[in-house]
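Taking the form predicted alone, here's one chain by itself in structure tokens.
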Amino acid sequence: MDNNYDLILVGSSFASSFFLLEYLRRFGPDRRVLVLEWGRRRSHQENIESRRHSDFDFEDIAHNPHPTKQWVSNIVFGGNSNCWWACTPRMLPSDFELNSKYGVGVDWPIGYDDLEPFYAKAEQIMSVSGPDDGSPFPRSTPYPQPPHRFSEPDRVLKQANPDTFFVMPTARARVATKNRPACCATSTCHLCPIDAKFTVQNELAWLYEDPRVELRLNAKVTHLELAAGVAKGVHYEKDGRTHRVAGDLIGLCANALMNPSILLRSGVSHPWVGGGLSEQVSNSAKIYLDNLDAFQGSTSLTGHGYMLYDGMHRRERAACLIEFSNKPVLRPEFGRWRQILPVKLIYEDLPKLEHKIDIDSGDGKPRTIFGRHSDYTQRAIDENRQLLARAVSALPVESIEYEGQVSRTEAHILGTARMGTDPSTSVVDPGLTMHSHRNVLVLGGSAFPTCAPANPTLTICALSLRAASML
């Protein structure tokens, strides 16, 4: 056994880094922290030159036997912060009380007000750019950065829908920070050519240089050593050898694919460990415009439409968030190249217990078991073919062309160790500590009890800050 640590974190992405930031702020110089990261550290230049973020393909780390469904998991220092699109909306207050308000899904064990100050803090850390003329959710502070510039169609929609249409909140810099230039609006955000979006690498790597922190790269955690309701140690592989380390507190921050895999290999048996695998569902459309040009905005995604998001319709069909793209998709008509507006409709889904992660008995890799999205979501998809036209009726619309199929992925793995107050129906408590093992936290998207349309990353970061503040 190596020396004992006060805290062991598994992973180095959003959940781990934001938890570590608050942990180091709260505790003194005598603390010892170990971070175990399966991947290595890749520079931004290397990612750009190789056109990839990780040395691993998904097939290297997990089995996904569903050809129509894709999951995204990057094994590398900084995790999915390297490839995310940096969209940072908050969830709405109603998203936390889906069952009590609309009779579907479940309520979160915490409310919007519990998370609001941590949302604000996460936005400050990321230097989020957001609207200065209102917000779809209550706010205690203004956004740290000014809003990105609208396109002309965005301006028309904002004028017609002042309470349901906003500039998208984003961690793609509107103005340069100390470490990042302003967004160049080339719409290649998964591999930002100028490093303008927030990543762990460009803004929080200093955490891992703190003298209290030891970072071990290329360290693949296999399982926890559990006994009598306590985690005694963490087992990992590095350089062809197996190792064991002990820690007083252990945080699993390895995303909603790897967290349940580690718990299952540790002998944890609970229906919601691995159960409830989910993410948002999306489809796309192109709006053909009459004598109105698009693509004047200052970033890749500019407008955020809440016209189909909240309301009593959620008793019957899913909420939908509309993203309005500033990524040029030229119309194949001479002189009308820019008279087109691409949009994406993002729907919530209802997690199902039978959609899950389990462990392959042959090679020990996690395996995804997933059927299709819920009927609740499909009803919204079907209905919104008509409702989208109404939502954008302020525009001079000639026609709307829908994609035939839903997207293969939204790149947000959620819900495989959900939070709640009842140990029989949840894995972690409202502070993200396991009901069954009180020195183990499960951070990140694993803890989400529901799957709201809003991009989950900001909520993941806020939950990590809150969890560390409760120690």
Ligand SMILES: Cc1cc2nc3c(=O)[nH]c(=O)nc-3n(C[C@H](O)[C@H](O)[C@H](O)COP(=O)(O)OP(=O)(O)OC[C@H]3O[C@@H](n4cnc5c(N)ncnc54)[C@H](O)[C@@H]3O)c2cc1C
Contents of the next structure:
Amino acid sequence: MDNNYDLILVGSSFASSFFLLEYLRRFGPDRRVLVLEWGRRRSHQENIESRRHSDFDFEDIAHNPHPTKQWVSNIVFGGNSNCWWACTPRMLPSDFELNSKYGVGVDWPIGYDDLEPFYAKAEQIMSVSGPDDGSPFPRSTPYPQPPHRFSEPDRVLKQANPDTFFVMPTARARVATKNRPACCATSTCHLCPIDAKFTVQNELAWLYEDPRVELRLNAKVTHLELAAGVAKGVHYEKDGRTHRVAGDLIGLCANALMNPSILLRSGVSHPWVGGGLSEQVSNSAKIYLDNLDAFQGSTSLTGHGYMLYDGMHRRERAACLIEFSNKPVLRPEFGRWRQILPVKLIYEDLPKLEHKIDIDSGDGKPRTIFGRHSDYTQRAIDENRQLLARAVSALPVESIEYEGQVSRTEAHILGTARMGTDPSTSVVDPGLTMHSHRNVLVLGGSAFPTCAPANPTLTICALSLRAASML
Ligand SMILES: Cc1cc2nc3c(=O)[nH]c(=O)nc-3n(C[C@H](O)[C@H](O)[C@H](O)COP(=O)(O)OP(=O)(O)OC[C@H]3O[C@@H](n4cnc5c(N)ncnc54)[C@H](O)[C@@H]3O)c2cc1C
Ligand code: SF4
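Mind pulling up the form predicted together with the ligand next to the form predicted alone we just looked at?
All chains and molecules follow, beginning with the one already shown.
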């Protein structure tokens, strides 16, 4: 036994840092917290120079036998906060009650109102910029930062669709914060050259300097030691040796690929541990415009279209969120270079139990088992080829060119330890504590019972803040 801690967290990205922030705020100076992080700390400059965010490729950490589908996970201090694009919509109230409202999927065991104060807090921590003239979801507070500037096509769409078209909320700074300059619309946000988007490194690294917190880097957690409904210890590898530490409370924050793999290696057997692997599906299109220039916005993605998102169509086909891009693409026609508008249509999918993470019996790495997105999603993709034209009919559209294939990944791994009130069909309770082991929390996107079109990270952060507030 190396030592005994009040709290052990596995991972150092969004799920972990937002939980830690609230935990340190609530509890006194004598608490001892250990954070075990597999990766090392890479500076922003090192990431820019090497054009990488991690020392590991995906194949080093997991197996993905699918011929076309990809998943993204980076092992590094701060996790995917280093490379995310920083789009921060909330989920809609109806996303939490998909089954009651539309008879598909399942309801979440919590509602929008349960999460609203934590959404507001997470937006404050990230200094999110968002619309000041309405919002697709109810809000108790204004956005902390003013909205980004629309492009001209966005402006036309907002005028025609005041209730379903909005400035995209984002943690790409509209105005400088203490630690970040204002975003200048370079549109390479996975490697933001000026460090303008929120990352754990630029805004929350101070958490890991708190005297109550010990950060152990290059420490790969392999499994938990479980007995009689509690976790007794955490086993990890560091410097070629295996170690064991004990903690009163353990938070797995290693993402929806790694959380279930740690649980499976610990001997937890439940169909939904690993089951329900899912993420959104997207396809892209280019809208050719007649005599209207695009790309005047102040960040990489500026408009959010909710015209195809919510409504009774969700009984039959998936919701779709439309992202309007300000990332410059040239139209290959002399004098009309900017008369083009790239959009991405992001669809919800219905998680299936048979899409899952299991463990390779040879090397112990997680392995993804995935077939194809649901018919529910495919119906929306097919139908929206017509409906997109109607949704953007306020624009002078010449033609719309769709990409043939859906994208290989949305880089949002979800499901795999879903939350619910029934221990036979869910892994964690609404406070993200395991039903079976009451001192283990499983935080992050693994808890999502469904996958709404909204990018998930703001919800992940709000859930972590809420879980820590419930201790
Ligand atoms: C290119 C890209 C763009 C994205 N853009 C957006 C966006 O615009 N909006 C949005 O909402 N989401 C976006 N995402 C998704 C977003 O990054 C994830 O939702 C988010 O990072 C999940 O946070 P997390 O803390 O749960 O996990 P992660 O960020 O994946 O972090 C997991 C942490 O655990 C550590 N770890 C893993 N295994 C172990 C182990 N065995 N032992 C110890 N430590 C371990 C990792 O090193 C890492 O620090 C994007 C993702 C990518 C890749
Ligand atoms: S648009 Fe440019 S400045 Fe803004 S966050 Fe993206 S890369 Fe950084």
